[in-house]
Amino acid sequence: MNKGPHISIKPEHLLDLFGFPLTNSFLTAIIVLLLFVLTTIYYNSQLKKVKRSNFFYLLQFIFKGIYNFFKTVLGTRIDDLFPLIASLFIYILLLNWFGLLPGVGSILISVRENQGESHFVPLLRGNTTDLNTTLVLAVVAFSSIQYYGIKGLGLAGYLGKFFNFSNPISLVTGLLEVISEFSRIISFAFRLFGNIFAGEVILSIIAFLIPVLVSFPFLLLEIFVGFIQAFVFAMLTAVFINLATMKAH
């Protein structure tokens, strides 16, 4: 039996749920999403009350901090874009930090493969260490950028930023801009995946080699990295939306 740390780029298949393959990273995403939804329901219910809990004021402080910070980037668009930007930031942050909780990646269960052989895999896995998740988040960000660009400039005005046939230089520059626009999907996805996956691999190796509190400073570092990566993802989305709504010169 292999007693070393379990490291796998591919998420492990746990079972089939109504014909849908359930992986350990997807199970983590379901848990985090439920926590996210329940927190928003709780926050909205507290808004209707006169006497509110301390947890409500903590959430309100966090939301106001996020709102005021991104207002410096988005300006008058903040009310329109805040739900998207804040949701991306908070959801990615929760996914990053949930993967650092004790038990995530270390609680193993036995699963049976098609050949009938059983092996142990982690029950839970950090969801942003799954490239499928980061690609989907990147597509959401990319689609939002295109949507707000078309909404702000109109379809003809927005496409005119990329397809300008007035002269050969403008045409080539526009085509390069198209390539640059689509490359953002890869940039978004692999930046988030690479940083979070590498961090969890380091934590697993350190904890395996020297299991007595030595990994604690690395854990603090990964908490910081998880925050920075969520912030960078949301910030770049906000900046690119701003750029998409600017008229071409």
Contents of the next structure:
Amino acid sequence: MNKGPHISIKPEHLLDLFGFPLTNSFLTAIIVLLLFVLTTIYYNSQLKKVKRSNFFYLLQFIFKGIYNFFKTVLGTRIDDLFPLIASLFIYILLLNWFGLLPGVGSILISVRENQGESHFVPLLRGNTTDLNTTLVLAVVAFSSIQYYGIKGLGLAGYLGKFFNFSNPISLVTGLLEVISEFSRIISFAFRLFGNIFAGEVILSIIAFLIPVLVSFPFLLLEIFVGFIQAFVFAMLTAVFINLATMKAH
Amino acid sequence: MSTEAVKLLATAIAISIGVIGPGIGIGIIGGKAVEAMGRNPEAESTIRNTMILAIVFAESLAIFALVIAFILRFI
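Switching from the form predicted alone: structure of the form predicted in complex with the partner chain?
Next comes the full complex, and the chain you just saw is listed first.
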């Protein structure tokens, strides 16, 4: 670990804000969230104008593409679910791609740990390479799946999918369903985290082995993987909501 | 063997055995999807979406192995 590239699986601690630890991945999340919110405010303000800018039409083109794609998955429920699905997609996409920008992970600042010697840590770190973020996103996806399931089938109908006392076999499969429902949180979180973190590790190791030109195809691969992972996260949320609102058979 | 050596071996074994199954699975999924597209070219977009979903499910197993390997290596 002394000679190789610096890889840490957890985000580094930068400073304390009123007793709240500020980590480098949290800083990135704040920047991306500001970008996200400012873009939505801009889009909303342009919506009321008569003469709109070109950037508005670019955004609208992107949103329309997302809308039409998820319409093939969700059908008529798309109007209800579009804000959730599209927000998940665009936010995760921005997080993934922000981690690939030059300077993220390569600008170092010196941090002193409680009266110890100071050492260098990256100022910014791609936010989806932090397990906390992906876990929170997974919990958001999971709770919205449960919410729409209960909304679609009613509380009794939804619980009836899991607790079925008519015969012993359906009782056991129902309990297995409960376990698989909760394992979705873990698989959502680790899928996103594992893919993006593995990408970061590959990029740093390739740049460490052959510094010139060779990391470029891997960078392209990471752009593709970031898109696919954001797409898959939103798509799985949509498919699971579809499954949750379906009647038990 | 020292603890460090066993840890390195465990990392290598975890990821190398862990990706065998998903590798085979993704190969089968891709091959079958191409077969289905050849039989029914109009349904290409539906097949592609289903293929991506299936690949993702297979891939997540490999990702679990990868996470185990990372944990063994870096923690």
